[in-house]
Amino acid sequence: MSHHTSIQPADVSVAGLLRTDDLQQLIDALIAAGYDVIGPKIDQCAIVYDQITSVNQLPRGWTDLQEPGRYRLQQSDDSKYFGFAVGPHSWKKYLFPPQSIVSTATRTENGWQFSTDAPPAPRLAFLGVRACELAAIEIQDRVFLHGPWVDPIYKSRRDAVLIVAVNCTSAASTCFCSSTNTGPRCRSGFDLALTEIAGGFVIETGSESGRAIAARLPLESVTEHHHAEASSARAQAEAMMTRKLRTDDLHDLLLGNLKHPHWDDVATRCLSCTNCTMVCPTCFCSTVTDVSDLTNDHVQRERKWDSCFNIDFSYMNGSPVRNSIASRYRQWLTHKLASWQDQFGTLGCVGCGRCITWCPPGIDLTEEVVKLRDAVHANSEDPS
């Protein structure tokens, strides 16, 4: 049974086939509609998200080889534009910026004037959003939009975004989205979705905005052969996925064993470096500080990304609550996979595998869950 709930697509339909040579026309149509296009490109030997204006900036013919604690690019045997998984960036940085100004206060002759007006949000078109990332955006929507308080910065940015998703046709060794039921098929949450096949892209629309963009493109009819090829390409990604995460018992397993010695074992390897939370597309921990200018006449309240792995993050009443690496790793994993379910009705993990790839010592949360489960079961069966 899935721990993820999705808004069911109200009107997802196949729009047509866009030939590979016409992909630039999609980018041009997005720009003509007033969007800055953010898509994948190669920078510093990784596939990252940045502004693009040409298909020549896409990582065509490149794929990513990922293992615990290891990432590298390699030229592939084909000329696919999207023949890779995910890199160190997530779309979170555009919707929930690493640093933002929450409010300002300025001293005037009439006293302090306060403002919480956010700057206008940029109109962005995300090109290349994967199924796991759609699920991650949905999770952050639940946190920032659908709770008792709406975050105005997130809302303004989210409302200005158009999403062009891409179905995965390959998977990295660290991917496990099939276990969290968040991929590799894009089913909802997009305006347009592409499936890359030989010679072109099968395009689906999921909104009026998506249909308006599709209407600008030189689309051809999709044949049964195209449908079969797209279906086979998507199935290939799932077949490549070897990493699994059993989810049915996670809540009670983790919260019922908070004092288990396995946490100390993980702590001997964990650097508490925050890499896993920085690359995670769902983590939303932040800290707020007031920053004044030299005259003390202007103060900005700034929000920055933070991490539960930082010792000061749990600072209360004169000391940190979690002053050991074991307690901080336990907090991260139990929140992500257990108490997140209590808060939001879903796992906080979408199976993208970034935390595994970008962990310097290569700690794999799927393996740590198995080790904990096996240790708990072994103790329960020990007659002594």
Given for the second form:
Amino acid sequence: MSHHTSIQPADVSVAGLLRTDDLQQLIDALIAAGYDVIGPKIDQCAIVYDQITSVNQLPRGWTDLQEPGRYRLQQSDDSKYFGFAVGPHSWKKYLFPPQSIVSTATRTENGWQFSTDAPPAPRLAFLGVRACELAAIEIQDRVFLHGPWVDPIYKSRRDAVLIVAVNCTSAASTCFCSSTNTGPRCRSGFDLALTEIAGGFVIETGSESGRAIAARLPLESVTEHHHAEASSARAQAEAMMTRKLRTDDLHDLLLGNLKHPHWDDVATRCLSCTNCTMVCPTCFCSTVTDVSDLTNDHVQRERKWDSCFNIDFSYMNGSPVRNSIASRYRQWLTHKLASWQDQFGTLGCVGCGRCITWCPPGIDLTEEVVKLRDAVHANSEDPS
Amino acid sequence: MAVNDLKKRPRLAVFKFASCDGCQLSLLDCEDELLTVAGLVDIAMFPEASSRMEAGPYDIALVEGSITTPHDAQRIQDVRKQATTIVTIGACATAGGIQSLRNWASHEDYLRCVYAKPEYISSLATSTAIADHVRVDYELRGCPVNRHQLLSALTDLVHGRKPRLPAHSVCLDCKRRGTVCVEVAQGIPCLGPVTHAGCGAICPAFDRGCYGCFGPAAQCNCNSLVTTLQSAGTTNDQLLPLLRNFNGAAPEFQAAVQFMNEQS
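What I would like now is the form predicted in complex with the partner chain, since the data block earlier showed the form predicted alone; can you produce it?
Below, the chain from earlier opens the complete complex, with every other chain and molecule after it.
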């Protein structure tokens, strides 16, 4: 199946109510349809994405407290399966793996033999994809599939994925998807979508594959009461979201102030450690290196996640182009929020807040934009 | 391959200065690859491995250990003259090692404390990196070095390529292997954001903070990390042994200790 054209909201329809006790049947139906199910689970003191086979592996009754530079798990006062926001992992680790082999070469009697054979992509069902993450997948689709060059590794993996989205019913303090217009409601880009309410999940379908899975579930009809409850649960996520990012002036604000002293101010705090770019669900940079064995007879071309915060990333002609932390932070923020618009027609940010939480010094891009904007405006109003 | 047989095999020498021998052992530890390595290079001088010791010149010299005696300060000059390419291996050779703790203490006090007859000892007041004495071509970090990186650097040199030695932070490698940040999620003090890559990000994968055994990453911002850890509740008593261990004499870590003391 292919998800390359975004599914129109018109395709989305409510399929029914799945009782909380029947959630395992969804996982079973996905497995029966030939998918390995990837979902949220607790590992390393966080909610990460990993393979699951049972609802007992889901972080039921757990939530995440997030703030700049800090993440803690906490037991919540309800027993929701999906009562948390996004964690340190994103789905890009499956679609655009951290390390992959692009091609291999072997020296033979008849010269070099090249191969670009890739192992078949795993058939994965993503369970628990949030609205901001659907938007991030759509952005990476644009980067890897819709430009002049289609990335074969991404394409084969993307084609083999089924998406079960989950509407957020709460928000972390670091969330700001309403500002980037990427959530919290899942509107398109999924096969199935769940809204968790007391006693069950209101299930929507967004594709043929989604409808086929839904047909295998013991769904009950959705009453007015269920609709109202689902809608108020979703509204709660919106109401909890306090962080904001003004987006209308970003392009000119950032690109028009490349020499502003504020970049040096951020650089005193920025570790240039790459954490923000690694947890970002849209960052797509990689490095490609040819690695030989000892004999030099077997070579593989390896692709690994890389980052504009890595000093080696801009190395060319004998030295790095972005040879300071200020220039690297500026590169990241101006690309994410400004030149991304020129390049791909949207912001590169989906408001998930990962870069805020997982930055050890807690640098908050929404705050940095405000500080820059205020400094620029204060300066332009200064008559001297 | 026939191609390699036609070429003269590069002559390899391994030299030891003040060190524990662990980095040299990393080479001997490459059991599966050792025979291939022995076929690629002519091991002309490796006292830890063989009593066959041939005179220089050498194409590649692996240098382990730091400079701590007047005799060694002279000997490293001779090594430099004999070797086309010097690769230092490990934290002692690249930053002075744990023995550089003497750099902040009284050398005379230590001598009196440790040796019954200190007058027989001829040592320097400091332990310093090889690069403080001679030009070094490549540095392999770590306590000990990562044997995969050692093998890959040797392979590159033998085949005439510049060794690939990424200078980014440990964080990038944690993220590539899916490790959740121990500092952000658990409040464990971690030097990963300022520490040079190469180890494969081992410690955080076992719920331990990085203790910087690969030394400072390129253009690391130690002051911001010190501030970050201090405000997360890490005391200077916890920070000091992190910053001042195997790479304590690295200029960036020395400056970090000074900054840390100024903050309190």
